[in-house]
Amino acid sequence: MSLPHAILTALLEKPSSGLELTRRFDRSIGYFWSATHQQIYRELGKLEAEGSIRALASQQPARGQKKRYEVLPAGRAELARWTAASQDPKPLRDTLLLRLRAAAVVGTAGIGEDLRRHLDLHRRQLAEYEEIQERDFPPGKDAPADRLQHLVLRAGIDLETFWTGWLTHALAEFERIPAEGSTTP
């Protein structure tokens, strides 16, 4: 149930459009809870029918004109109350790690290839994560609210950097398996 939290933070933060949440997901919240356009405005429609957000009352004709939303008093206390709870770790649920399982049985086609590329992709993110945070958090840049969204962006360039670290481990490990690849569990 967090897309629903995602959004209250986004609004808070800025009162936007179902669009402009859109992009705003693409450029910062998408990195840790992706949505896609519909679940966005699937969203803001229940949101706004259970009273936590209202639109904006526009200034022009409605007709083709973006409702802009807004955080209402109960959305807020349900944004507190949520971040005020505990919650347990959620399990890892990784596709590659089971195809790497899966090889030991069935052997590895394939594998040695997608290692490298999630290598790639893991590289590529660590480095936009390095270049946000040089751009968005000099030093000295430390209001409480920018060192939480710092700890976050953190929290993702730590990942990333677990990420390269391991698959270069793996893809080391996986050239010393014979070319047949079928292994004992």
The other form holds:
2 protein chains.
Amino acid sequence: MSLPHAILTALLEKPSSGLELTRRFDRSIGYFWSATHQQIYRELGKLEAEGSIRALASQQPARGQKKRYEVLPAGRAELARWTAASQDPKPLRDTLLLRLRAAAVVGTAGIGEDLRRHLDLHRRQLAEYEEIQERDFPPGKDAPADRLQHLVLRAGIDLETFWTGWLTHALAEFERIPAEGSTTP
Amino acid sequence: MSLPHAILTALLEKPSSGLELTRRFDRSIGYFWSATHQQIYRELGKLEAEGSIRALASQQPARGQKKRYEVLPAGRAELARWTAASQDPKPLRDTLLLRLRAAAVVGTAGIGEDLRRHLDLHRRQLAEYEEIQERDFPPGKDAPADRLQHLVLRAGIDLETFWTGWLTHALAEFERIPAEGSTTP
DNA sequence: GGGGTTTATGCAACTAGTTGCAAAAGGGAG
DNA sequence: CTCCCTTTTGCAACTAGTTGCATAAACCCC
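Now show me the form predicted in complex with another copy of the chain; what you just gave was the form predicted alone.
Entire complex below, previous chain first.
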């Protein structure tokens, strides 16, 4: 229920073609709302059909022909409505935690290795976020919109910090857990 | 791709009927892998059909008749396989962060209120986890399986701690952001 | 003993996201 | 000039999760 709103936000920030959007979803927006190009094209089609966006009139629509979209008033209104509406946080769903719980009954074989891998991935992501922070949010860049975007980045940083911390702790615990195999033989 | 494994884990911990599973998903397991009763019944059907679990032979199957399931060797093997297999963490997807980003272009109306509400929800969840920790993991309860389950709970606690911390910070920032309305009029 | 509530199971339709593949246009290499 | 490669767009089928509703037994209560 949020992909269209993610796209509207991206298009308001800067009118783009489907492919440009895809690239931007791989970078900034995708950090907290990922989408594949197929999803994006499908959604662009729907948004255009319902009059929320329109293709910038320049060339006739054709395959392999770049089509750049901009947001129409109806789209902006819908985004504002959605943004203001209260929403419940959706419950956590994490396979790694589930696997740990499963490991308590079928054995820990293989998991330690994957914990290390995840730790590495989260450390990289954290480093990337911190780099962005230094690059895009120097002290003094604090117009309202900057503050908001920085806040979002901060969430990413804090979240990755949580993961690296927890994974480090988990690995330490693992060293103290007896050998591999089922714990209920 | 993980609901069947969540169910297998739950059934290994204790053979249960569909409704009992549903209740357990509302409590412990659902804290990191939620599921509705419809999902659970559907999945139980599939798992039984493929020979991973079976209904404890006692009464003939009939509507309104409790049916309790247990895991068969094939199911346990599949769970062990899945648990040991490496998996990538799936990218974050969070509407609140998306809304904040949208707010940077269409205005912050309504969000502050919702931030407060989320903060309250996360605080409650954190309190609940901490209660569970005190109740179920007194010092000394550290058999391997206990350690693993405690680790999972710890993740929940740390995660809620992150959210409450970040939301508190976000609300403080919000007080310093000029009045409501669009920031790009 | 008939009527409402609770317990327990389940189907069907819908929504959202993923995967796999393909087709049109344009650009460069021989 | 034609063949291949990249860019850009897109369809179709599949998987997972959600919502809404249906049905049957059991309980209970008056």
